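Just one chain is shown here, as structure tokens, and it is the form predicted alone.
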Amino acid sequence: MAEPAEDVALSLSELFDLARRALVLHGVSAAHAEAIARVITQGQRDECHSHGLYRLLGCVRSVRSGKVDPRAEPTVRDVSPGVLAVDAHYGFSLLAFETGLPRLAEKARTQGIAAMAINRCFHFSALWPEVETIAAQGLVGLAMNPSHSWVAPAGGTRGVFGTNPIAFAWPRAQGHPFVFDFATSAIARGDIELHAREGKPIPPHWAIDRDGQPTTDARAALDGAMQTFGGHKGSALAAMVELLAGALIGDLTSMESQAFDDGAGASPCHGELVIAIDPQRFLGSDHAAGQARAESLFDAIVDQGARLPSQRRFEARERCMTR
């Protein structure tokens, strides 16, 4: 029997450099490699292991599939005063997001609200790094995207939706922003993959097998279909994401993304919708009052012992940063 592998401790800078070098070694341009390594490092830092260093394997697999252009240079197009589109040219999404963000923020501050469509991108990461980046500029952020059709609609047995995450960030004057990022599936696909790799069972509400029956076998789940969270409510939100971040922006739905992959095993190829809102522009002289209302809401949540979303992640971040 093989001896268990020893744990290896890396600093955040070492982790970033490892991810960057691995990507460059596999033909990814320096600009893409750095954008991807930044988000992978953030995931590992916040103990989001299914979106941390583990995602490096999927990135390399996507490049090897021949589907991704690892050296694509995103281009930005103004659509209207409040809308822009970034064409990723079949590269990874993160560099496209970074390329379009300054123009999105500028439009939001001018118009009050602005939308950015990222088209023809391969997406593998969590969305919270993106909306947190928007919130760091004092803007409210909202992002969503489809993926592959791994998720059955409520009452169905076959995949139609992607995991279809929705992320939101509200900037706060002190401390971390109010952030949530959740899949409209019962769990992220990566969590089931990790359970399968480790031979661990999954809760029966996460997925169904090929026969449409609830399963605790992670591998059977990967061969079957995932479930939406909250039954018909999660199913409706998943459909909304398909419409807003697929049909509305002229990009692939999750079923089309799955067909485009054609068994290559790459990250999902589709679009992403990002919205930025400027509270200062909306509220004007009432901005302080609006922020005070938000803080009263947050206080009412935590004062009764409840936790704000992302609190565990922020606590993990603090632990990491003080080691």
Second form
Amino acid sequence: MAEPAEDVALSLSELFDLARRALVLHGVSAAHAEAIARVITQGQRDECHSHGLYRLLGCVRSVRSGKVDPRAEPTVRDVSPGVLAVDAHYGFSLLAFETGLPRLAEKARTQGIAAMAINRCFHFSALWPEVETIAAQGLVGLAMNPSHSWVAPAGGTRGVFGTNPIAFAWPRAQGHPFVFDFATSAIARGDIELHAREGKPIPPHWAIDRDGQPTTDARAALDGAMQTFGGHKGSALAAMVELLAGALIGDLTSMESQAFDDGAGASPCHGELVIAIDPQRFLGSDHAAGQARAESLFDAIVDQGARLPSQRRFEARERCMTR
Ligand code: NDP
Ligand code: PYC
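Let's compare: the form predicted alone is above, so bring in the form predicted together with pyrrole-2-carboxylate (PYC).
Below: every chain and molecule of the assembly, starting with the one above.
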């Protein structure tokens, strides 16, 4: 049998179609399959390999586990003038996000700030596509969610927190928004999985093994516990995510999500908190001054040779779109 090719070149539309068709073949509804394929394609386009096409495997595994309802239809409930809740009914999170977004934006424009709780969703994706979509509407976006309890608290040795990403986007008058999106663990678990698949060592500060010792062995790391980024600071932020996107919105913490999975190997099932803020509402006639202040801040970063978060991603996108 011939050796598999190292690289396969697909156009973005071929990639989208491959992902969509694979999902539909596994019983995923067209609406979910398209929402998932869109985000997987965006991840691959922006060279976010831990959350690009690789995630298709996890989606299919999740469906096969029987835990996910691949045809669930999200429902939206108004909780208060500034809060809405979207019940994913144990489907994937992305369609729930898309379903609730118009109402979230509407509330943010009316109230100045609004929050959307997404509940009972299977979650596998990067958060930057979501906050970027919010920023594209002229709103500031903030999103976070727990995952599975793979990450030890600073000073501990056993997993308590999820990899708990926090993503933020600030809309700018010209060009891309200011966006960051990172796990509160030293690295996303997906990256350690990719190192394990490729037999590559990992830096020693990413994880500890089962005996609580720092390890460079990706498989031992997956068997042990991951570390938070920035020691006690990342640990506190990870706890905040558990509280805001778990306890506060009536949904599972990462420990509970792991217990709910019960060894099935599905994507984590929990909630997500998404916040949208309307700068126009906050600033009124001072909106332009607020924007100018933000631009001075960004200039002060890049003028000294530092880069803005997401610049690598936007450059990868540019390369991909002009290929
Ligand atoms: P990275 O550490 O790769 O990147 C984190 C952020 O920092 C990015 O916005 C990145 O921008 C930016 N950045 C990196 N280097 C620099 C630099 N030198 N100067 C300025 N900014 C920089 O991300 P993680 O491994 O922590 O997370 C990867 C993805 O995993 C995220 O998208 C996250 O949402 C996802 N994830 C999802 C989870 C889930 O439960 N759904 C759980 C955990 C993670 P750039 O991309 O341009 O390099
Ligand atoms: O890479 O840590 C991760 C992750 C968890 C859920 C989705 N991605």
